[in-house]
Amino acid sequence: MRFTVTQADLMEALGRVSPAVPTKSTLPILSNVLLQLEENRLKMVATDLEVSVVTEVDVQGEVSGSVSVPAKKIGDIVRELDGLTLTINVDESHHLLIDAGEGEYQVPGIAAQEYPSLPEIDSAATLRFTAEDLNSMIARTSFAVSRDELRPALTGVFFQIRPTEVRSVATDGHRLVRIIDQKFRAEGESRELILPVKALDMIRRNLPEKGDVELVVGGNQIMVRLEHATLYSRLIEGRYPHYESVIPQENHNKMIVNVATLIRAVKRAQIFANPINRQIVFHLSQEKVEISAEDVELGGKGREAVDAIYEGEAQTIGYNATYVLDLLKQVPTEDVQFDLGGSTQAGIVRPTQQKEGEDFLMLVMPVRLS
C-alpha cells in the first residue's frame, strides 16, 4: 500500500474514527485504526465491538492495499506534521513507513485480515431526523443517562419511534429528561429501541450544522449515515423502565425564576453544601426562593434569596445541586417553571415556553433534608 495525503486530511479523517478506539481492552488489535486503500479513497475504520467508525478521505493512491496500525502512535505523530505533505507506504512486514520531507517514522502494524469485520444490518426500517433536531435531542437527554453497569437499560437513550412522533427519555433514577417531538414523521409500526451514550456521542460529533441524517435500525443494530462518515452500534438490549408513571401528574405548586440568576445561585450555595450528597435547600415562599446549604461536619454555611413567582403553599425542598444545574443547562428560555409537590415528591423542570411541535419536561428526584 502507497499512497500521499496532506497531514490535515489525514488528521481530520483520524479525529472522527479514534474516538471510537477503547481506552482499555483484552483484545490489542482494538487499538488499533484499519486502513483500506483503493485507488485514491483511503477508508478507516475503528471499533470497540459495540460501536464502529467509518470514514474515508481523498489521496494520492499508487498501491492498494491495507494494515491496521496503533491509532494512538500514528494519531501522536501525524498531529506533530502540521502543514506536511506525507508519503505513506506499507512493507511486507505490515510497517507503515510515513515519509514527511526531511523526517521519516515506521509505526509497527498488523495484517488487515485480523481486524474485525464491520456488522451486517438488514434494513428493517429507516428513519430521518433533520441534523438540527438529532443534535438537539442528543445533548438534552444524554446527560441524564446512568453509568451503572447494573442496569444496562439505563446506560443509553430511549427512543419510541411513532408514525406521528419520536419520544427520547433519559434517566439515571434521580433525574429524568423526556422529549416528544410532534412534528416528526415515521412510516411502518412504531418501534423501541436504546441507543448507548457512546454512539450518541459520536454521532453528535460527526453531525453536520444542516441537512438530513438516515438510520437504518435491523435486528439489535444501528446504521447511522452522516456526512463524513458513517456509524455503526450495537443496541442495548432490555426494556426499558414505564417511565411516565414516575411523573407526577398533581405537583400544583408553580415556581417561575429566572434562569440564569438561579443557576448563579446554586453555584454559590453548593461550595457549602455537604460533598457527598451536594445538598442544597430550597425555602419556597410567595415572592422569593431561599436557596441555602450547610456542611455540618466542617461548620460552612451559606444563605442567598432570590426573586421569584411562587404560586402554592411555603414548603421547604432538598435537591442536589449537581442535578439541578444539569437540568437548569438544558433550559432555552429566560425563565425556568418548576412544577413541585411535597418534599418528597419528584419536581418538574421545564422552560415556560415550549418549541414549537414539542414537549420538553426534566424530572428531579427531591433528597431527604438533613
The other form holds:
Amino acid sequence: MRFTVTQADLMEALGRVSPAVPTKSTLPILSNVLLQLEENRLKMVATDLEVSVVTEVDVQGEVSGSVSVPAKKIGDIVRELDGLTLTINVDESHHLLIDAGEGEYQVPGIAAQEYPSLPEIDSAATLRFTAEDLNSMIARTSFAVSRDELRPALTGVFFQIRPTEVRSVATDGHRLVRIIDQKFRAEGESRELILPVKALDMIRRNLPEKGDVELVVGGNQIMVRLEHATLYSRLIEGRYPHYESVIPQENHNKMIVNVATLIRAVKRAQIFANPINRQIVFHLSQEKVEISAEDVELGGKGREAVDAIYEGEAQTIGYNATYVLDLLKQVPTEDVQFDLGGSTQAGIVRPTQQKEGEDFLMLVMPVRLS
Amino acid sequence: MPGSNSVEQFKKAAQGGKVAPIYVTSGGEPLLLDEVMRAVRDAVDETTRDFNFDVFYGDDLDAGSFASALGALPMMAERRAVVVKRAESIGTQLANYLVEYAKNPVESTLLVLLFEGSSKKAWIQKVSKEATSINCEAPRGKTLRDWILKTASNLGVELEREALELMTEGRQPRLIDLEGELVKASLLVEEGETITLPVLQQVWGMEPDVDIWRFYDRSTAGQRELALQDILLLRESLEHPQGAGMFLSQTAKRLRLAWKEKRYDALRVPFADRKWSGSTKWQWGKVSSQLKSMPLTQAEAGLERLLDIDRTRKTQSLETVAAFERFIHRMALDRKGGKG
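Having displayed the form predicted on its own, please output the structure of the form predicted in complex with its partner chain.
First the chain shown before, then all remaining chains and molecules of the complex.
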C-alpha cells in the first residue's frame, strides 16, 4: 500500500474515527484503526465492537492495499507533522512508514485480515430526522443516561418511533427527560430502540448543520449515514422501564423563575453542600425561592434568595445540586417552570414555552432533607 | 444491634413490607446472600423497580451516585432499595458517610449491606449497631443435611445416606456448589429416584476404582508402590475441591481413630513403617489433638511437620515421603481455589 496525503486531511479523518477506539480493551486489535486504500480513496475504520465508524479521505493512491495500525500512535505522529504532505508506505511486514520530508517514521501494524469486519444490516427500515432536531434531541437527553452497567437498558436513550411522533427518553433513576416531537413522520410500523450513549455522542459530533439524516435500522444494529462518516452501532437489548408510570400527573404547586439567575444561585449554594451528597435545599414561598446548603462536617453554609412566582403551599424540598444544574442547562427559554408536589414527590421541570409541535419535560427526584 | 433475622425471616418481612431501614449480613454463604438479594429486589414495587432499586459493589463505588441513591426518595412507590455487595470493601470516606447515615436513615429506603468477607472493621461494627442482622452463615451438621435433602427434594430426587454423608464430609462446603452438584446428579437419575454414592462419585469425577481405605491399607501394609499408584489415581479426584476436602476429612478421621485406639504405631498410620521416635510421638500427639477438633488447615500443617521430621531423620523412604508431599501440596493448592 502506498499513497500521499496532506497532514490536515489525514488528521481530520483520524479525528472522525478515533473516538470509536476503546480506551481499554481485552482485544489489542481494537486499539488499531483500519486503513484500506482503493485507488485514490483511503477508507478508515475504527470500532469497539459496539460502535463502528467508517470515513473516507481523498489521497493520491499509488498501490492499493490495507493494514491496521495503532490509532493513538498514528494520531500522535500525524498531529505533530502540521502542514506537511505525507507519503505513506506499508511494507510486507505491515510496518507503516511515514515519509514527511526531513523525517521518517515507522509505525508497527497488523494485517488487515485480523481486524473485525463491519456489522451487516439486514431487513432494514429507514428513519429520517432533520439534523437540527436529532442534534437537539441527543443533546437534551444523553446527559440523563445512567452509567450503571448493571442496568444496560438505562445506559442508552430510548426512542419510541410512531408514525406521527417520536419520543426520546433518558433516565438514571434519579432524573428523567422526555421529549415528544410531534412534527416527526415515519412510514411503516412503530418501533422502539435503545441507542448507546457513545453512539449518540459520535452521531452528534458528525452531524451536519442542516439537512436530513437517515438512520437505517435492521436487526439489533443501526447505521447512520453522516456527512463525512458512516456510523454503525449495536442497539441495547432489553426492556426499557415503563417511564410514564413515574411521571406525576398532579403537581399543583407551580414556580416560575429566571433560569440564569437560578443557575448562578445553585452554583454558589453547592459550594457549601456536602461534597458527597451535593444536597441543596429549596425553600419555596410566594415571591421567592431561597436556596441553601450546609456542610455539617466542615461547617460552611450558604443561603440565597431568588425572585420567583410561586403558587402553592410554602415548603422545603431537598435536591442534588448536580441534577438540578444538569436540568436547568437544558432549558432553552429565559424562565423555567417547576411543577411540584410535596417534598417527597418528583418535581417536573419544563421551559415556560414549548417549541412548536414539541413537549419537553424533565423530572427530578428530591432527596431526603438531612 | 436492633435485631437478628434468619434469611427466611428476612424474606417474610420483605414480602410483607415490614422491613427495617438497614440490614447487614453476617456470614458470607453465597447462596444465602443471593437469596437475600432476591428478597430485596422483590420488596420493591415491580412496576417502578427500575427506578427504585440500586445495586452497588463496595469495591467499585462512586461516592456521588451512592450518596444520591441513599438520599433519594422512592419514585412513585412506597419504598426504594439499595444493596451493596462486597460491602466490606467500602472506602473510608463512604464508610464514615454510612456510619452517619445509619444514625438517621431514610425510612422509605431499604439499605442492605452484603458482606462476603471479613466484617470486623470498626465502621462495620458501628453501622451494625444501628442495623438488623441477617444470618447468612453456611449451615452445618443436621441443618446442612436437612438443607441438602430439601434441595434434592425440590429437584424431584432423593439422596442415599452414603451420598449424603459424602456431601457433608470434608471442609465446609459452599451451598452454591452443593446445589450445583445436586442439580448435576439429579440429571443422571430419573425423577423420584435416588442419588446413590456411585452417582455422586460420577458427578465429582471420582474413579470408582479409587478407594481411600484401600490406599490406607496398602500404605500401612508397606505396599508403597501400590499406595503410590492409588495416590496418582486419587489426584484426579482431588482436582475437585470437594473431593480434596473429603479425602482430607477421611485422613483426619483415620488418624483420629488410630489415636483413640492408641494404635499410633507403624501399623496404623499411613506413612510410618518404622519405630516412632520420642519427637515424632510428641508431634503426633499435637496433630491428633488438633484433629479432634477438625481444624483441617492445622491438620495439614501437622501432617507436613511429621513429614519434615521423617525427611530430616531419614526414617521414611524418600519415595513415599515425596508422594505424600505432592499429595499435601496438591491439597493445599485445592484449598486455595485450585491455583497453580
